[in-house]
Amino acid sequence: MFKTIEWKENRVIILDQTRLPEEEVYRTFDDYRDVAQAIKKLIIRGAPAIGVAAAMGAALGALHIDTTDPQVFLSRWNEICREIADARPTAANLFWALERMNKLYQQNIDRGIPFVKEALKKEALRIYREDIEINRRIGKEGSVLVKDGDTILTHCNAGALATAGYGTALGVIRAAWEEGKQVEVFVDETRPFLQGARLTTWELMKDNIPVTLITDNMAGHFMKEGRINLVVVGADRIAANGDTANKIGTYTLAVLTKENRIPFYIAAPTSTIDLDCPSGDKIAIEERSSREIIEINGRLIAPEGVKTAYPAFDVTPYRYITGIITEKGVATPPYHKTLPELFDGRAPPKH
């Protein structure tokens, strides 16, 4: 079984997910600014992935700072937690895991920076381990949600590649697999990066589940045809109203599963809610390169200089969502109330 990230003696060992499915290729980074363009660079992805890699990094960056003067140490950390920070914002888990790493460090410090530094590691790791074990408990809680027999459509990739292992939405998928039931997954490409095509479709044909390799623009098509029994995507945000960010393209699967009177679940750890964040208008939306519009693996499919828009991710309003999957149960609307009460009165996650 592939790992999507792991800690290997003081090194960050990533699965470079631009590479598949052509080729496996895992890299080794022992310097955190090499974690933070991984993730830039969507060489990891997928806002649990990307928790855990920026929990790496950090640790992997105080590891490496030279000092025995708390105050340089502090300034340090500081850098080290911004850099990380700025390589993607609109996944929540992002700064999810360094508020988490930032609020150990703090607790920690007085103790010295050894045991600061090793503090870190092993709350990186913790994270880690947490987020496998998350994604499992969210597969037990969405499976029952599906039928056996039913064809699920799926967009992008929240699979085991888009966490530390299982996966968030494919983790549902994956559950319900492991029970016996008989399901079948259609998967969309994901223009413009094909995370669907090139990441999703590997993923299941590892687990021999079925699978059907779809272009964006037919999943109207299929439901209408009455093909799809049920949709379920990951997210990247989830504002406290349900409103909820995840790749672009997810906003016109939720209208059209409106239309056609079909089942729309998010799946994701509580750590992707931001209950400090009122409504979708409040997300920011990742603007990214045209190159990856114009090029596929390197050759033009448009005109050089042609102009472009490219916002990587969509919001998908509350009103169509059926359903939020977490790994503490399953929210349904009124999420404005449902939402808070999954973490049973405790402080919910700082983002």
Ligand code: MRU
The other form holds:
Amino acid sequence: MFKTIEWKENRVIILDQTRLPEEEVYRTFDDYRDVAQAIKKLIIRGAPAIGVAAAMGAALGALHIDTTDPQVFLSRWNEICREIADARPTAANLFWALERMNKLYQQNIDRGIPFVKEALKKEALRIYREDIEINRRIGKEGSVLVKDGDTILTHCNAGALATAGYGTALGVIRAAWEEGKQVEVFVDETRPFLQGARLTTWELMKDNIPVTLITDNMAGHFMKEGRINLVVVGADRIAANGDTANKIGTYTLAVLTKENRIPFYIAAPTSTIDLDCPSGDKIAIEERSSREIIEINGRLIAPEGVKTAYPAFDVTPYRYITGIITEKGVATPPYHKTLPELFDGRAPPKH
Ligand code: MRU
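Following the display of the form predicted alone, present the structure of the form predicted together with the ligand.
The next block holds the full complex; its first chain is the one shown before.
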């Protein structure tokens, strides 16, 4: 089995997702700036995986701060966190992970720089291990919603490649499959970066889970034909009212499910829920380069110089969402009540 990201001998190893499915290339990073660039360039992508990469990148940066002066250490540490935070704006998990690392820094800095460096490294590894465990729990919570014989549509990649392992939306599918349910997965290709075509099919085929690749504009047709029973996707940020940002095209799917009376579920860890964000219109949507639209594999598919628009995510209003599957249970409407309950009285994560 492949590893999306790994910490080895004080280096970060990342499976280069821009090279899949042609080549399984692992890249080794020993400079946090390169980890930030890897996040920016989608070498590693998917909200939980970005969170893990951010934590490991920050730990890597801290290890290399060469000073015995706590003031100098603090200003370098802040710089590292800022640079990593700037890599991508939408995924809540990036900011959640950095917040968690920063909290640990503050709790331990009085114990000296060598101690804090070690503690930051351990925290990054904890975030990594916890993510796999959380995804397995999401899988268990969600698999009860999957019936034997279901055909499930998913969008983008919310699998092992988008997390430390196992996946969120694909975690639900994997768990159902492991329980012996005969499921089939329809995967949207997910233009323009083709996460569905390149990554989700690749992962599911490795697990021998039946998969059918379709282009994005076919989803409505298959829903109308009665071929899809369930839609499960991941999330990049979930606002307090349940509005959910996910890969561009998710909103279109959600609207289609309503028209065709198909359940539409989000699967995400609670670290993706941003209770400080009241509604979807407050979520920052990343705009990416037009090159990703006008080129495929370096080859022009539209005239050079054509004007493009490229929001990398869209927001699905809460009213289209049947339920939000988390490691702490499935939240159902009204989300402004049920999402805070997932944190059962404890402070929700800060982003
Ligand atoms: O631009 P990407 O590939 O990082 O976008 C990823 C998605 O939109 C995923 O669906 C989301 O991050 C959930 S991953 C478990």
